[in-house]
Every structure is written in C-alpha cells, then in structure tokens.
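Next up is one chain by itself, shown in structure tokens, the form predicted on its own.
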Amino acid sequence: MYLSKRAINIKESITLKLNEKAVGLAEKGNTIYNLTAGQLPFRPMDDFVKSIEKELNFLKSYQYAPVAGFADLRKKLKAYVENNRSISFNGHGVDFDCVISNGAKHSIYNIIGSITDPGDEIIVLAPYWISYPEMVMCWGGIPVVVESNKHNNFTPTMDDIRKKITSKTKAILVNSPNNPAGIHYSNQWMNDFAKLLNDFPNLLVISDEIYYELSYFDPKPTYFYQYDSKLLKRTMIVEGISKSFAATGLRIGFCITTKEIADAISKLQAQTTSSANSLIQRALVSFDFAKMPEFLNPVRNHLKINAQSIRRIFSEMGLSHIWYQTTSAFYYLVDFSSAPVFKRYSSSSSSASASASTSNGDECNDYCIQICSDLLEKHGIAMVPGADFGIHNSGRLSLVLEEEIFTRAMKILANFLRGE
C-alpha cells in the first residue's frame, strides 16, 4: 500500500536475478556455465590501472568532481569520439558538450528523462536491451517497438521503422552493436536511415554505442551521422568504459551531445547522483586513449574465437539452421523455436509458464523462461530468456567465458537443444 504504481510496474531485471542465481547454486558445489552477465573475465590494462594508482594520493580524486564531469576529461571525450568516428563537433552551428555520468545506463536514463514528456513516444529497435522500455516508462513516456528476428539477422527494416513514427514520436533508440543479438547495423542500413531520418526533421536520436569498440569481423561499425553530419545537432551518443576498458564495476559512461541537451542533462544530474567517481575521472585524464588496441585486439579474438566455437559445434551436432554470424559485443541469440527440442515444450499440456505479451499486444506462446530454468537447473547452463529483449523463445547467452569451459558449454547446450 506504501508503493507507488511507478516501482511496482518496474520489470526486475532477469539478467541480474538469473546471474545471482547461478551464482548461488555454484556456490553450492554445482558446476555452473555462467554465461548471462555482458562483462569481460579481463583484468583491465595496467596502464589504467596504474593511473587509478596514481590519483589515489591527490585530495581531489575523493572530492566531488563538477556535476557534468572534469572539462579537461570532458573535451578528452569529445575528441577521442571525433577521432574514432571520422567526425568533428564543430561547424554545426550549434555547440556541443560531454556530460559524465555513472556508467552508459545513467547517460541513457538522464537522456530520456530530458527530453520525454508524459505521452510522449519513443521507438526501440528489436532485440533491444531490456532497460530501454523501462527507463522510458519510468519518465512516462511510451516505449513503442520495431520487430526483428533471425532471418533478417535481427536488423528492423526502414519501412518497419517508418509505419511506427507518429506524431507523438519525440526519439528513435539505436544500439549498434547490440545487445543481446551481437551484431551491428550494416554500412547500408546506416546510410538508409540517414535519410529516413531527413524525412522527418524534428526527430531524436539516442545512439547506443557503449559496444563501438568490441567488433570483431570486418566491417567495423559505422553511424548514420557519419554519412549525414548535419544529424550530429539531433543526436545523443552514448559510450563508456564499462566494456572497453573490462571495468563494468567502476560506473563511468558518458553522452556528447548539443549543449542544450547536455546542460538539461546536467541539471537533473545535479538533483539525482550529482557528480561521477572523482578518482576514475582523474585517471582517465592521465591515461593515454592510444593504447587501447593493444589491449582490446587479445579481447576481439577471444570473442571471435567463442563465436566461431557456436558455428563449428552448431554444425557438427546438426544445428546450423539456428545459427547465424555474430560480428560484435559479447552476445548471441540462441532460437529456441527452431531447435528440436522445442516440441517437448509446445506439446507440454501445461502453459502456465508459456503466456506472454508481444510488443504489438497480441498473445503468444512463450516457453523460454522455462527453458532456460531447465537449462540453469537440470544441465547447469545460465541463460538469459530472450522475451524481455523483445525477441520471444530465445535465449542470450555471453561468449565471454574462458575458450576451453566455453566449448564444454556449447557442447552441453548443443545436446539439449536437440533433444538429448
């Protein structure tokens, strides 16, 4: 009776329960493939370390930092994002600005509750990472979602995304590469929507990019204002060092963006979190950017060597028609639908556990939530049911885990997919 319908409605991630539960019953003695939380086992580069050292004897790196970031770590920023993406800031007419915040969620939650008014809608591209309906609920908007799946590897088409824009559309949320599906949007669908977007002048966007590092087949990603700089005034992009850095814990993310966004941004910063870790900020202003690819290129092959581990293994137990390439961030889409053992659930007389809403509100069967339990509790393979990405009957699961126990899990994976 004392919560508000607000808290109440707010989904419980089951990224972070179902990881909370395989680490319980490993710590039970059972052996566990934890393949559900999107962090790397990499400890980060020494050289980041040891400027995290280094602040540690100055005043400052305990003191609150200014509530949008340090500005020399804040012009860092924007030229580091300048220097990857080909772009520049300037000459646009409009000035830009970075806002540090505590990790790429808080950019992503401060972005939606600065421009959404209640009503207001806000498209989310399918797989989607579950957050983004939530955050955009929460500040009274309306999360309004462009279906995908496999066979068009999991990419919305720009009719898709045409038919949902209304009048009531205020943003378009783009997660290139994305999580959960591990993919990226190609060259072509960036440059499509370009100039879907010239179609409609008063749209935003909020560009998901904390993955920009983490791709690991050519082509690398690439952004719709790369091929239309003018869309840079309507954009907010979004990174961090949660996932290129192997530093989910340490809560630094950030969003370049116009200055009348990021000065709103800061405002309703200032009266939630205020300002990001002081300490982190500091050394990520020592630390040299252009040594990161001597640490990411070991990260890139790890996970291109797991990705390829799904095709051989796939292929070798008589699964290749649920598989499909990867390019980039930590994830793959298992579709539980096409596999076997999915008839033992569709038969199953009882549906308790297989109701679900689609986006659209029509009702289907939806077993995935069961399956992954079976998998958790039976076989000892953590998933995440893939419902809450948007894409119903799936599961994700995160290929960063060691090559050896990584196969071992597959493989175990493999067989139940196809029956066994």
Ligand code: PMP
The other form holds:
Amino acid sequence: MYLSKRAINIKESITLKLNEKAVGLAEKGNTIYNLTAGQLPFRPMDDFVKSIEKELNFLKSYQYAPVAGFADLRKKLKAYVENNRSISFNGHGVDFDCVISNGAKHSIYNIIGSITDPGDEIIVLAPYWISYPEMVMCWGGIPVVVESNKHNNFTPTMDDIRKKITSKTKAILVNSPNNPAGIHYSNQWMNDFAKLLNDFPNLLVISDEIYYELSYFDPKPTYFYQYDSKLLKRTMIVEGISKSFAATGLRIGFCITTKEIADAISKLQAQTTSSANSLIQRALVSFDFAKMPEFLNPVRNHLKINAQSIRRIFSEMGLSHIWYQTTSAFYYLVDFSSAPVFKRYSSSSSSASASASTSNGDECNDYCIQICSDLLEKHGIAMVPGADFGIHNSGRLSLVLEEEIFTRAMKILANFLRGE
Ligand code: PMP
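The form predicted in complex with the named molecule is what I want next, because the block you gave corresponds to the form predicted on its own; please supply it.
To see the whole picture, the full complex is given below, headed by that same chain.
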C-alpha cells in the first residue's frame, strides 16, 4: 500500500537472483560453474591503478566535480571517441558535449529521461539488454521490440525495424556489440541503418557502445554515423570503463551528444546524483589511453579461445546445428529449443513453463527458466534465462571464465543439451 505503481511494476532481476542462488550453492560446497558474469574477472591495468593512487593526495579527488564531469576529462573522452571511431564532432553546425555519469546504465537512464515524454515509443532491438525496456517504462515510455533470431544472426532486419516506426517513435536503442548475443551488427547493416534513418529525420538513436573495445575478430564494429556523419546530430553515443577497463565497481560511464541534449542530461543529473566519482575522473585525466591495447589484447584473445571451445565441443558432441559464431562482447546465447533435451520439457505439461508472447503477438511456451534452474541445481551450470533478453527458450552464458574451467563447463552443458 505504500509503494508506487512505478516501483511495483519494475521487474525483479532474474540475473541477480540466479547469481545469488549460484553463489549460495557454491558456499555450501557444490561445484558451480558460474556463467552468469557480466564483468571481466581480472584486475584493471596496473597503470590505471597507479593513476588512481596518484590522485589520492589531492583534495579535488574527494569533492564534488562539476555535474557533467571535469572539463579536461570530457574533452579527452570526446577526443578518444573521435580518434578510435575516425569521426569528428566539428563541422556539423552544432556543438557536442560529453556528460560523465555513474556508469553507462546511468547515462542511458538519464538519456531516456531527457528525451521521453509519457506515451513516447522507444524501439528496442532484440536480443536486448534486460534493463532497456524497464528503463523506458520507468520514464513512462513504451518499449517497442523488434525481434530477431539465431537464423538471422540475432540481427533485426531493416524491414522489421521500419514496420515498428510510428508517429510516436522517439528513438531507437542500438547495442552493438550486443549483450546478450555476443555479435556486432555488420558494416552492411550499419550502412542500411544509416539509410533507414534518413527516411525518418526526427528519430533519435541511442547507441550503446559499452562493448566497443571487446571485439575479438576482424572487422571491428562500425556505426551508422561513420557511414553518414550527418546522423551524429541525432545520436547519443554511450560508453564507459566498466567493460574495457574491467572496472564495473568504479561506476563511470559517459554520453557524447549535441550540447542541447547534453545540457538536458546534466540538468537531470544535477537534481538526482550530481557528479560522478571525482577520484576516478581525475585518474582518467592522467591515465594514458594509449596503454589500453596492452591490457585488451590478451583479454580479446582469451574471449576468442573460449568462443572457439564452444564451437569445438558442440561439434564433437553433435550439436553443430545450435552453434553460431560470436565476435564481440563476452556472451553466447544457447538455443535450447533446437537441442535434443528440449523435447523433455516441451512434451511434459510442466507447470514451470511460462506462456509468453512474442512482440508480433504469437504465443509460445517458454521453458528457459525451468531449463536454467535444472542446469544449476542438477549440473552446477549457472546461466541466465534468455526470455528476459527477448529470445525465448535460450540461455545466456558468459565467456569470461578461465579456459580450462570454461571447457569443463561446456562439456557438462553439451551433455545436458544432448539429453544425457
Ligand atoms: N549496456 C550494456 C549492454 C551492458 O551490458 C551494461 C552492463 N552489463 C551496461 C550498459 C552498463 O554498464 P555500466 O556498468 O557502465 O553501468
């Protein structure tokens, strides 16, 4: 009776729940392969840790920063994005600015709050990060999902996107490299998307690029605005240090967009959280970003090796038909529906199956929660059910575990999928 409808309607995080369960089982002495992680299990670069240590003696590190972040860091982040995307924020007839927030999640939340009126539609491409629809709804917006599947490499088609655009559509949220699919949209897709956007001159794009640095096959991800730089004027680029610096707990994310939108984001941030962490902002000012490849190259290699293990093990176990090539971020979506074990679930009238509807209104039975629970309780494999990411009868696993442990986990998973 005390709670707002908004608070009541926010979905509980199944990821955190399963993670808690996995940790609880491990504490009781069970062997658990925790494949739910959304972060790299490594210590950040020594040079970055040293940059933090160097800033510890300055008063500035402990006091409020300007709401949008220290000016020298904002300038540096803009230059960093310009440099590694080969773009320029000059010459577009408008000024661009960077707003630093408490993580990329906070940046996205602020962006949605700054552009969404109640009833506005925000298009979300499936598979999508769990938090997008919830954040849109928190601000009174309506998330509109465009479907995709393993057969189109988890990449929604332009036709399907076009069909979902209405007079109420305010923005499209694009996440490439993608959580949970572990792919990035192709150059051709980005080129086509740029053309589509030109047919809808009022549409904004939120481009969540938090996994940009974590692609482990060539070619590197590209973005629609690299094919048509006029589109930068209606783009909000989101990045942060959680993934590429292995620093999820330091809570630094940022958004680069036009000054008009950046000012609105700052206004919102000023009345909610104020500036992000001053100490880490100062450390980022002095840190040499040219050092990043030293840290990232071994990480990329590690992800690639684990991605290749999935291919090898699935092939050895007669499961090649459910394999697909991941290229970036650190996830893989397991298609339960094509695995032999699936019949065991779909043929029983299990009460645990949830009837779900796809965005085009089709009804389907989803067993991914039941399957992920069995995988955890009976086989010690913790994964996140895929329905929350918009892909039914699938599960997300994370590629970050150490190679030998990861391989062991994949063999157990493959045996399970074969129905053994
Ligand atoms: N976007 C995506 C797609 C993510 O997966 C995550 C983190 N899991 C974030 C944004 C948020 O990152 P941050 O830790 O910087 O808030």
